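Given next, in structure tokens, is a single chain: the form predicted alone.
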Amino acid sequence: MTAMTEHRTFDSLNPATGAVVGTHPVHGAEAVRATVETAADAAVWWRRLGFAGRRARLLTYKSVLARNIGRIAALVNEETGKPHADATLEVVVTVAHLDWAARHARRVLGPRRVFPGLLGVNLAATLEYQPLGTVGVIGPWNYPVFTPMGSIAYALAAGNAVVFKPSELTPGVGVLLADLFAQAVPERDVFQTVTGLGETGAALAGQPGIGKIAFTGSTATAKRVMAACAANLTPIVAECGGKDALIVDHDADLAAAADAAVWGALSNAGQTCVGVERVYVVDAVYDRFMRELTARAREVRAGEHYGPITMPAQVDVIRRHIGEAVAGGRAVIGGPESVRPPYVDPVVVEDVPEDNPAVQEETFGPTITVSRVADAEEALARANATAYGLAGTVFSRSPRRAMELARRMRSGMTAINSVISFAQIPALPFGGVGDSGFGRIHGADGLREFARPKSISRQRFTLPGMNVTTFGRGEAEVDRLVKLVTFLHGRRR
């Protein structure tokens, strides 16, 4: 169910046109107040509800969402811009990750039993992870299902009530999304969505009622919201912008690689924190790569194969980025004419040096810049010499130099010989280090993420004569337990 209405409103636009797709309250401080007290009293039913009780709603609500697939994909399409079988990708891998998490809850968070140690033997410990509360979820306007869902669906299957604020450039689909929740759980309003700007958001961050924030955004935005949640102790987890770098070793399948390479950076624009922005390839495959990749990059068509640049301000930026990567190296397709807004045509750049703009901050449009390295090990330190580490991608036909130079990039996921594969998969975890976050949501760290651990020690049977935790001990006590000590771990190994 959606918050309770203001005489505020907003509109949302459907970049392409400029056409009014929805008009949506803008919710200030006390509407958001009221909703987290609503929610409050909600995620007490549905915690009470257990794991199994969860579960059988949650998938209920899966297939609410499966059988809206067309709808919601429509709503994306609008709001977005994106193609309408990009927007029915993202909500078909949500409907997946949602499954992986209802199911998987039990499994991850449940009571178990832990060993006590040696020293505990007269004792019995149990591990289980409770329920934060209420979670807050503020999300993006690139992926405005699959990407606030990450949060939403496992946060929702650790037992949490959740307030959802989507970003002002995709609110529908943030209504949309609660609303078709209301169909498959109606008994309490266990996720519930506000709307309105940059205000909406300040206003759900730095409420006390608030177990937890999830955050994605860019670095600048998470700082001030991490700021808000200063207020009262509220932890976060952020999930922020990326330069993500793609390597391309002498032994790789170079037509495979460039294909990953044009569908990583210009599918959906560009506007994928997870996108490839910089490419680098060994010398020795280097023009033959480069023969591959603009082949392929010729035949993308802005319009048709992706989108228009969804929030408007980023073009300024992309056309900045554009500008200072020409000044600096030689465009191989497109340049500066490329970007007509609302639309930026493909621009592949090589020969930027590293320390130019393009190269080291984030773009977020449908740019690569291309660098031909010595080797491997020169792509490796140029792909990590940057303040971002979110995600990257390695091709290489060795799987031991694939996965050797996949764990030592500086980054939060990888992918071998394919781009992006990593976030279709529900039980692996995402998010980045550095400047882009810290935190994880998928996989089981993802329902750790939302959960708090709870530790119980239950005392057995007593030991005669080991008894130390009373002021009752007597030196023998002390003795005894000095003498287990040593034997236990005195002794070199």
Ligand code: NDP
Given for the second form:
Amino acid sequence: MTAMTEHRTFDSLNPATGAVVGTHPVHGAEAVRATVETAADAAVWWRRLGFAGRRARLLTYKSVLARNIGRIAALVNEETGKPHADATLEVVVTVAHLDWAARHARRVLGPRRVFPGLLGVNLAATLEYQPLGTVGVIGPWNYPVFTPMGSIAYALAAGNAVVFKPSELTPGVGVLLADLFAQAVPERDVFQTVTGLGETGAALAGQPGIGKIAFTGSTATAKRVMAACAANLTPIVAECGGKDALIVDHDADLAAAADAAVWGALSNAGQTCVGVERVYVVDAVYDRFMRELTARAREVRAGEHYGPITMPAQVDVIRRHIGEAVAGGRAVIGGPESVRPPYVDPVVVEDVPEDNPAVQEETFGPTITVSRVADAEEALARANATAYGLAGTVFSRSPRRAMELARRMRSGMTAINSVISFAQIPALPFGGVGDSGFGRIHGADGLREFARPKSISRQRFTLPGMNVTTFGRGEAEVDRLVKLVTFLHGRRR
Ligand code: NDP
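Next, give the form predicted in complex with the ligand, keeping in mind that what was shown is the form predicted alone.
Up next: the whole complex, starting with the chain shown before.
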């Protein structure tokens, strides 16, 4: 952030204790404008470094992050309340993504010759992916390192400068990520963080000179961000929430499926965009699965295995969903009494009707609805019947059947016989369909998301008698072209 006097400040709080973790400036529209201006200069320098120069610096940043895992995790723990070990895992996976983005940018985005086609034999065709300039990243609080870095690392590797607006709940982590980058790349302000509330994010989205906004958060806010971006025709990649389902087929390893359901739904207090919120179990194994599930879920304790609800307002959503689920279905573990802010104990409810808000809307809490289905086809139909489509899970011992179900699941990612495993694989793109958003972070698609294709055709020699893009052409040139096309493409098949 450029030096600037900011009068208003806000505190980030430890959600478990209410203690003040840090005080940060509320950057207003003018500060955001100045930051984006600084980024524009830095972007030119960063772009000119080329792939090799950026790769070296990003690998230095990676090693700085790796050497500071403990420090970063401690701050994540303080600002979100999640266990230190979970915060550590988050940073570890982020380091792997940064490493992949730095090492693969040239291969994915660098110039390559493409075949010009038989009609263009006299041309050389070159494709490359150029940076957008400055990318604005608006991040959430649930994974304040992993989630925004999924955009930041890939945007930087693609040659862009970044201005990051972290959630008002986790500003310290956002500031630390940029500070550590400045240790690795002290020359220019290539990666800056602005802090503040929603208006700071809105100012960033509405700023001219932003090449793209990478947003992670709720679907409702994504729409507001898109509206702000519309003023400057700024494109956006939107990673929104989900209502992800886990399907248990008749031949599944039930112990493994139950373990995955419990971890996928309850870890991080359910505050995971790709967390498990619904489970569909085939009738033949339903009772056995439920025994496995309840035995494990009963062992999980709020405040020990996972932390508090980070955003106080979310407690109301969780309370409402538990109330609706219990009213429409049957509580197996916990119930309304499980809500004891800032903690929510595990809640498992079965037989909740599909039109219940607890089945249709994102809960973002440590709750699971479980439903009995006739077969995997019914499970898939129900899994696909929400407005969201972020990710999902399939448990089956038949690799073919599992792949088929995974392909037909209406989501951007599906894990088979494991949960959320796609997120740790840097080569796999990450993003949703429907209300879960659009565009992709991670992988080659995640690099291309922050670049624009540049196509160049160069004439190497003239084709005698074949030049049709001149007023000097005659009928003979067109005739020759038609003959050639008929020869190449006109054969009966
Ligand atoms: P929001 O969508 O409101 O916030 C996400 C980010 O957008 C934050 O940095 C926020 O800043 C910022 N923001 C808020 N308003 C604006 C605006 N008008 N223009 C630009 N940026 C803005 O999510 P919440 O944190 O309020 O969480 C609400 C729900 O969203 C959760 O309950 C959950 O269902 C879902 N969610 C999904 C996530 C995911 O990973 N897909 C992550 C987080 C939430 P600030 O925090 O300062 O308001």
